[in-house]
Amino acid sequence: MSENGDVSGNGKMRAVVARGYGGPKVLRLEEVARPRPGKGEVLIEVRAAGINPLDWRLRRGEMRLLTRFKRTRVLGRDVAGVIAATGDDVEGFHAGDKVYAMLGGVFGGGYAEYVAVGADAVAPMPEKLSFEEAAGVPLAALTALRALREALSEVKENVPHACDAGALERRQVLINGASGGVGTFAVQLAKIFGADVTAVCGARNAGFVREIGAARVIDYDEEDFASGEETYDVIFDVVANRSYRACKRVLRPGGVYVTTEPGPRQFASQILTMPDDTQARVVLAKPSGDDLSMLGTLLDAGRLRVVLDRVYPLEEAAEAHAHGEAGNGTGKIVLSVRL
């Protein structure tokens, strides 16, 4: 392998392709064309790929208007691996570097042996993580980070863009859906920021979310946080099963309800609440190598940890989707890619 990468072979690779819409069985392991890095891109030899709820929503056809004209449907927004080659005008990365990235586009393309991605979305992989652990980070952690930043910028001016302890000055933050992929990072990041964190999850995960930073845990089977007496500066509704209207009574003046699940109701709330003393926000994660580098520092320092639920081989992507959709996991589901 030369400095710019010399990928030998027949120009093909294995990838999990979604053939049509439907259940997990529409996912098929096939041989497809291997991508080549363009200007400003790197080619990553994928060693592990993260699975997110977005993937099975795309597979089921919930976003048909965005996907109907896409011919090659390879899912996956999270990858960790080794740079196999670099395109023109790429600086700071070389063949052989261990990296991780959040992929853009509609489908992403991470359930594959290789993927080409813009170098600005890539960051050095945290030294203390395995490929499988690193693949569980990008989309979930970047989503949690951006959602908290957006919400807190409304609650308190000049919230730093680095994770500085004490930035929230003991703000009260509630995470609804605290034991999932995004939720586990949100609990930890809010704690790192200096917030008092209330986690909403099932009883079986109560001890775990306390362990990663929650000061208080609400069992959703026993208590409705939106009907309680406690009030919060930020409600991060990861699972989007409570509306802004339902949560408004437990938001403090100046408080913010934020979700990462877009929909007509959520966007309408964002527009209609602009004059109010409480706010609703819809936030979507974006690829960012800079933010991944910052998160990598926290991961290597042991201040942030990756919670893996299960690891499946690439050829068992359908089984991994079925497990994720059952909704009983804790943390991230990852595919291991072995060439």
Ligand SMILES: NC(=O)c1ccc[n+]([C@@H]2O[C@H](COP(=O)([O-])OP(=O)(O)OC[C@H]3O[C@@H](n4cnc5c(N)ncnc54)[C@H](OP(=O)(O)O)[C@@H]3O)[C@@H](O)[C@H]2O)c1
Second form
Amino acid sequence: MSENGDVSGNGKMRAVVARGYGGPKVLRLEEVARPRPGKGEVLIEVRAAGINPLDWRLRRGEMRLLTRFKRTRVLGRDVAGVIAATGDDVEGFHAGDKVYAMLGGVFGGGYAEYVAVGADAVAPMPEKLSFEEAAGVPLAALTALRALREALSEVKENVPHACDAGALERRQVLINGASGGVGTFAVQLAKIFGADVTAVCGARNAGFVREIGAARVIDYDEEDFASGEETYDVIFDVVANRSYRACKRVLRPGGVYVTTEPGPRQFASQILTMPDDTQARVVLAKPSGDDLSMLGTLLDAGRLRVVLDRVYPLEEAAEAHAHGEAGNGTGKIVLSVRL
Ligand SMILES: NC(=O)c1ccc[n+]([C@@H]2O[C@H](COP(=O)([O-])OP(=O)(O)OC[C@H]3O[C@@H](n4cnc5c(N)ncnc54)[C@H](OP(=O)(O)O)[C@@H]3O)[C@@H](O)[C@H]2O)c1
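And the form predicted in complex with the ligand, for comparison with the form predicted alone?
Next comes the full complex, and the chain you just saw is listed first.
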């Protein structure tokens, strides 16, 4: 393997490793081997890493079937940083480029000073964003984009995967969990695609979700949207605390219920509703450099905003997890990495 770029040092790096399962204290800052970029990969010097609920679910041991045999237990699916080196067969990226990416694999590996990632998952970092802001984008925004595309391909024939402005024109879209990482991008993207957006969130975030594009807000403590009179073309259940069955009566004919919760009940609904008028869909986030480039254009144009809750230094990953799990913030929590 050849490597292009200068990565000096002792071949080690600092990373936050999950030692066993449990509370935030299982996260330890350790010195580990620095990865090298393989064929088709770039090595990113990480400047900021985003935190997602997936990270603390993995840390708590909620996905042991997936994590049991994994030796490298560095969490983190979102990174923004600078390319330190490129592996063979990488085109379009060079050492020194500012980039952001969603990492694949079970744990991801982003809470670290360096990470190697396939170049097809990487995109140029939006020019107007800081590293911390850019690290708050990938997984949450890619999830929102995929979910809306999935819904769009069902509600609007002939534009299967288009995501142009106007593609959801005059459609009623409800986002359950609108003030969170995924929800804030979903509200903004649905608005960009022309939808009329109803946001479900806590009362303290009502003003904020209106500001980013919601036409109506439902406080989940005051009202159950699934029992209301309003009907929707798309229900994006980000929080996944309502089932397709519970939502069916407020779905319009041809409407779609999309969730990000990949449980057996959700997959069963997806299969069982295939021949029906209204549909249930499960969406899983997938790394995509192309989609990140498209989102970057919207971010640079000021049409899409990333909302940061708090930034913690890498060494305080445990505190950052505790803050996220408490659920009192608004927007993304990010780790800042200083070499
Ligand atoms: N399958 C996938 O690929 C995938 C990808 C990304 C995320 N996810 C999953 O999606 C979920 C949300 O992720 P996230 O990053 O958006 O989380 P987050 O940033 O923690 O946001 C969660 C949001 O849920 C809202 N909420 C809490 N209780 C609610 C209720 N009873 N009704 C409606 N909303 C409620 C909160 O609103 P308030 O703060 O206003 O109370 C908060 O804004 C997580 O479970 C995550 O694991 C899955």
